[in-house]
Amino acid sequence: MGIVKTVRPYHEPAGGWRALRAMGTALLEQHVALAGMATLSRMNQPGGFDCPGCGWADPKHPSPFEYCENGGKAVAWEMTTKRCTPDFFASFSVSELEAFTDFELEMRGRLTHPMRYEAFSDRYVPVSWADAFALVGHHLNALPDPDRAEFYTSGRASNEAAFLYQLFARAFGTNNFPDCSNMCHEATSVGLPQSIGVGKGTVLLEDFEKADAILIFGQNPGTNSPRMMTELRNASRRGATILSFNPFRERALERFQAPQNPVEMATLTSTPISSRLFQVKVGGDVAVLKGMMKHLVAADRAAQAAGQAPVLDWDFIRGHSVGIEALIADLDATSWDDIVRRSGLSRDDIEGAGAAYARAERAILVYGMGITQHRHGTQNVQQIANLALLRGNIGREGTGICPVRGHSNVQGDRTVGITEIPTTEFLDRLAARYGFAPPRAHGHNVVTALEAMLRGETKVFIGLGGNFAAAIPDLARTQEAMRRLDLTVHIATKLNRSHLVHGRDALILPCLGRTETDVQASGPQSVTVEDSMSMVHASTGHNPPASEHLMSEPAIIAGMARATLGAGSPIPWERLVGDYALIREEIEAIFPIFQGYNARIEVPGGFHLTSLARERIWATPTGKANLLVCEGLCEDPAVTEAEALWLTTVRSHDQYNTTLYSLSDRYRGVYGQRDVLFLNRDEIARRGLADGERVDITTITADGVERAVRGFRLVACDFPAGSCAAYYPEANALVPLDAHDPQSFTPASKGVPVRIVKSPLQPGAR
């Protein structure tokens, strides 16, 4: 029986019995129901393993069920009894595998052996670890310039693996570190240091217990960080104001049924989450933020004229910031008519949001990739920082900025050196510690790495986790460029699309998963991760490995390093891999912020990496927080078509990054399909189309390159005028490589101008 493709409304709350049922179904499908429940009891617990999914923080006193639906699915996918063996690869050529869907590739199960691409048979064949490492060393050492290699990192990698990886690449001679952060929160890493001196959030989990208001911008926590729902539910039930700004009316932002709460589950009740939910036009976030700040300034003037307490925190502004005069002048010069037009919200709505924020003594400002993945992502982030600073909402309990990052250690990777723009101090420490001269020139990020591939300059790509070829923009051009590489290497647990977008030589190197026991020379090992609130804690797997042929990520990195750098390398790779505590000592030696690393991770819950901004210490050139002006409302004057729509890419509920757990998205009522375009009914009717019809979607661009996806089904939904949405990564083909934030190089996946026409492909519309 084929997959049934339907669209039907979903009326239940997020979470609840449906979440438990979906998690149970995932465990059953992977044949790990009993073992999976036993493993889940150790997830996010002291002495257990860190969730391989999102980077949300753990409470100081975790419940016995400190996991969510998507975390349960991630464990099921890793624990699956299904195996992707050499026999499978012998049965299908790579050309034949290209016809598999991404979901079908994932469902083949865990990789069991290192594999090498064999060109004459167009198949992956088994290869020994020694020969695989030798092949990597051969290709790297044959390069005329180390900068012809790219070292990509996924946020799944541990601190220990990431540190060894950057050490390997820099000893080899390059700072080329395209990283998954480049595609999601690089605007945070660039924008916040300019504003407040740190590139991370300033909150701890306990701040949510003390906040009077929580503002959520461009974030869908019910799907992308479901454990955050516990804090939002608790805040709502104690009377905190929650304001959500998002194009979709996401179900989790409306109401939530806590699976861990027996009363809600037994009574089938739920908790309202958002006090108000504002459906902002795609790309209209700066307009909303400026409108709220404009209201605060006007309210402050009125209050002071009436002899009342000020609305702005002038003591904080004068003592801790610079730039208030320029910011107020810009807000005064910005008209309400323009703000309303660009945001898609009424003036009353925006002023109401500003008033609610002003009433809160303590507020947290949360944001996700709906803010960062724009041509103006850095400016979006900085305007959120401005909004926080105007009310002194940084550096007090119950306040702060909270960027919600994705993968479990994407933030930690950056902390331990995965960056293409290393500081001089960091490089000096490496040189002094290891006796080699690390490269000083800035390296490639994702966008510049892809540009180098298109120019034919890059020859080798090594991927530490992830699904790079599916996650990147401009798929037709960039994937073709990857196929022209001399060598592609992917360190992975399961088969994915990137393994089929291979170079002339290619390796798939299978590694241990987060749930599995990692035994090295000194015995069982633990790794460490940093969550999105800068808490660092240990993660220890207890399950037997999926195959005796698997190696850990640190061991694979060390094997490649030894084969490339030779016996003369000053770095004791074998000794470090034999005992990960020694790697942590090396991290501590390079990064003093990790002082006492090994002792501190023995404490349940780990330790916090101090945030200077949280202490109201501003590591900026001015020595203070900077209120930064954003000129205009971030409109694109080049897009003049009357019928243009602004497309945002989104993830389904049954998805984590590029990993698909099914082809459905129950909270949005879409089942068995992903080739859909969400659009409101008025926009559909205005174009002479009908709900359920198929359309072709084409990017509006002036570079002469056609970027299109065809035969997408229209799904009528409550969505802002002039805006539409489609799933990631299916819509990545529509995102031009040059459509990125000029400061952070974050691809503008949440703001692509497109046109749609009725498609000649109309089968199965209903």
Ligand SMILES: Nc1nc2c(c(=O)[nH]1)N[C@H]1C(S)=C(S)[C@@H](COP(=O)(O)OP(=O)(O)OC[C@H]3O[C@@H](n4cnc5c(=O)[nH]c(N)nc54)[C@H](O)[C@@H]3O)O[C@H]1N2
Contents of the next structure:
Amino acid sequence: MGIVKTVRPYHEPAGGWRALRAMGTALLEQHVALAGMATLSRMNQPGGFDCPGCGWADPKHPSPFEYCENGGKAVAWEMTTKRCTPDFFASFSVSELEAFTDFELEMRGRLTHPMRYEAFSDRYVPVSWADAFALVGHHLNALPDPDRAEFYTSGRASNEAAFLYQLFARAFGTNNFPDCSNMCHEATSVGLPQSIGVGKGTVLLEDFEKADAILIFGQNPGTNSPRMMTELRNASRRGATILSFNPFRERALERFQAPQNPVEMATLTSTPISSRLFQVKVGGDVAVLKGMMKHLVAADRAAQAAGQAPVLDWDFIRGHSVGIEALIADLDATSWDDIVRRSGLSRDDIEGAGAAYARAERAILVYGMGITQHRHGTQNVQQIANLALLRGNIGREGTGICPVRGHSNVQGDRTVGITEIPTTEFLDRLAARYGFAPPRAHGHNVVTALEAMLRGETKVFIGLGGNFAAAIPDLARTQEAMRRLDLTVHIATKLNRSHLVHGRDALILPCLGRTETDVQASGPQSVTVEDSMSMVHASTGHNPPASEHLMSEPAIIAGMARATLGAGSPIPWERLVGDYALIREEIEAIFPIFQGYNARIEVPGGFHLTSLARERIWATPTGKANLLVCEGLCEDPAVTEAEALWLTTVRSHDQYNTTLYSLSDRYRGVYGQRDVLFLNRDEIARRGLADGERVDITTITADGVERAVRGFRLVACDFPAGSCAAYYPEANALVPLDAHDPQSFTPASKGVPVRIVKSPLQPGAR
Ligand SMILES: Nc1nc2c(c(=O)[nH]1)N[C@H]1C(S)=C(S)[C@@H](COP(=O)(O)OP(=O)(O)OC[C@H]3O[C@@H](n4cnc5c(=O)[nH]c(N)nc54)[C@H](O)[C@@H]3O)O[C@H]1N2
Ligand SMILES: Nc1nc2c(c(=O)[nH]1)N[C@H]1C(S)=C(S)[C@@H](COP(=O)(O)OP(=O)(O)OC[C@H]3O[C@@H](n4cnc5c(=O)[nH]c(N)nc54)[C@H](O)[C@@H]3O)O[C@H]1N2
Ligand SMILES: [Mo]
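What would the structure be for the form predicted together with the named molecule, given that what you showed me was the form predicted alone?
Now the full complex is given, and it begins with the chain already shown.
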């Protein structure tokens, strides 16, 4: 950690030897070098385990090195030989632990024993599993109403754990399922069904081999899904056009050296990735998308007038969609002046992007958090869908829409029932199979759960993985509300901030990780996960568990369920946990798309959950794909301050969400520090500030609540005017809870209006 705080630009390609070295360092730091390499060789291979890193898909014929720098780090972090034991908890009160940085908490290593908070000593002390479960049951059964409890899920949980978890919460009586996906791709889950009838992507990995163009909006693959770089590199090499839309010039979107490629590694050559990188303003994507579509419409009219082939795919539009007239009317009514101002790109650039897209016979449209985490996240998603539909780029080989999911099983968790807005059909099936009356009212998502906590209604919070208290918006206020709960329960592998932001009673329940063997009554178990491309496959850990006291996630859930629901529960918890194949049979019984589940995961690579839109079957109320109009350019009329900057909060290259691997961000040239604000030179100069100076950042809101972070170091960089960036989670205190997409409730963590002033805190900046 003794890294000097510096800022120095990075000029090499992304990937390469530095990526390998970084992975090696991560393994060494966690003291797992040899065992780590052996474990990595089983990652994403048939019979092995699914990388706990990102949700990118596995190829059909994996290379022996089907992992990446950041996947390697994720595994090293789980496999660490460091242990966070009862002795450690005995040496520090929880108040003392609060002074630890998140990084220091994480570096304590794997949790070994179930722990219970003891108020009089202000310490976590060991507790037996039976007593821990009984405490959960006691609190839940004491509630006047099951909706006073929140059941949070982070997207690493397997399908088996997630299914049991939702069954437990619904048998208990609530649909309160705040989920990490509510802060992530919810705009996809809400936006895409309205457009194309399915809330997931339509692309398979093999489509990347056939696409002539790949458009990447607001996603940073070199860091957050590095295995996607293999597809991008191959596409670039065969001459496909790659266009990126991002306020940062992300290094991996410019140039990449493939660590899996012996020739590039030996000769130190690399591959250029993006044909063009468009530095769109933060929040300016609807403008770019409308601009590109406006160009397509104009080019189509010109082509038709000249008797040439049309630019829009009229056969598809007429046969498969509704809404073209309204969409074109909206594009005609949107002026280029407004598009240019809002996007920060020139008309030439946008028309160029539109023309490059139109030249591609087959195109894939990829997107990530830069699109979804806005007040207009749903609209962003739907305008991307429009752009795809206008050229018939859905439901053909080599085409499609590709939302890149975050956590390795976040998509699967939703598929098997983690949702606060369950369908009637699904609830009816639960009722018929288990004979209990599932709650029918919609439950809480992350935002409404936090609102309920702020109102003092919520009493119990249970977290299946994750680091809720650090990942949520409006940290100062929302953490305060969490401290007023009666009980907080965290099923976790490592100590984190959420365990310290605890209720009157609190439990930390340590679980097995993905890489570890999970032995139940019937023998060793596998779990299953679904990736970003809807492939479902098995994951089997082979390492010995970090401690003999750990339980698997399904077993912990079953334990809580039995203690809460009692012997009269119609669900055979113990039998199901004894053999996960039986849980999969239950999943299949409730969700017919899993037909033949246990047999189909025997096939290496697993199976694909059919996506109707891929077959051009549109499960929308109109029975067609809907071209949806979004009014205007999604500006926030309430923000009138001339000096306002739009802040986006992003991940560094060396973190996994709230888990920090180091304080550096190699590709953006920042070392040993994370309290930085990226801003362009003109914006810095215009305010009479200087690169390297410290600023205080305050959110511009009308609700009278002050949200600020102080002493952030300015880092001058190539960034669009009017926009700035800081790291998540350090900047989460700035994101107001009520600043969310009204449709999907996704917090607008990529679009926060802020003002900055020179900070009184000016330590030796360099
Ligand atoms: N190593 C690693 N892998 C991960 C994660 C991790 O933290 N570390 N997290 C996992 C999770 S849960 C998720 S959801 C994914 C996240 O992966 P990404 O979607 O890549 O997430 P971010 O880094 O938050 O932001 C994405 C990009 O959006 C750009 N951006 C910001 N604002 C805007 C905007 O207004 N418009 C446009 N066009 N672009 C914008 C940023 O510059 C950044 O390049 O990765 C997953 N994989
Ligand atoms: N400002 C801002 N806020 C954001 C975002 C942003 O871009 N900007 N991104 C949002 C997004 S996309 C997401 S997905 C959320 C992430 O929110 P979460 O999913 O809640 O957070 P993580 O940091 O991924 O959770 C890390 C913790 O998971 C636990 N863990 C790791 N592996 C396992 C396991 O196998 N089992 C169990 N039970 N626990 C495990 C460890 O204890 C670790 O400390 O944050 C959101 N918040
Ligand atoms: Mo995410």
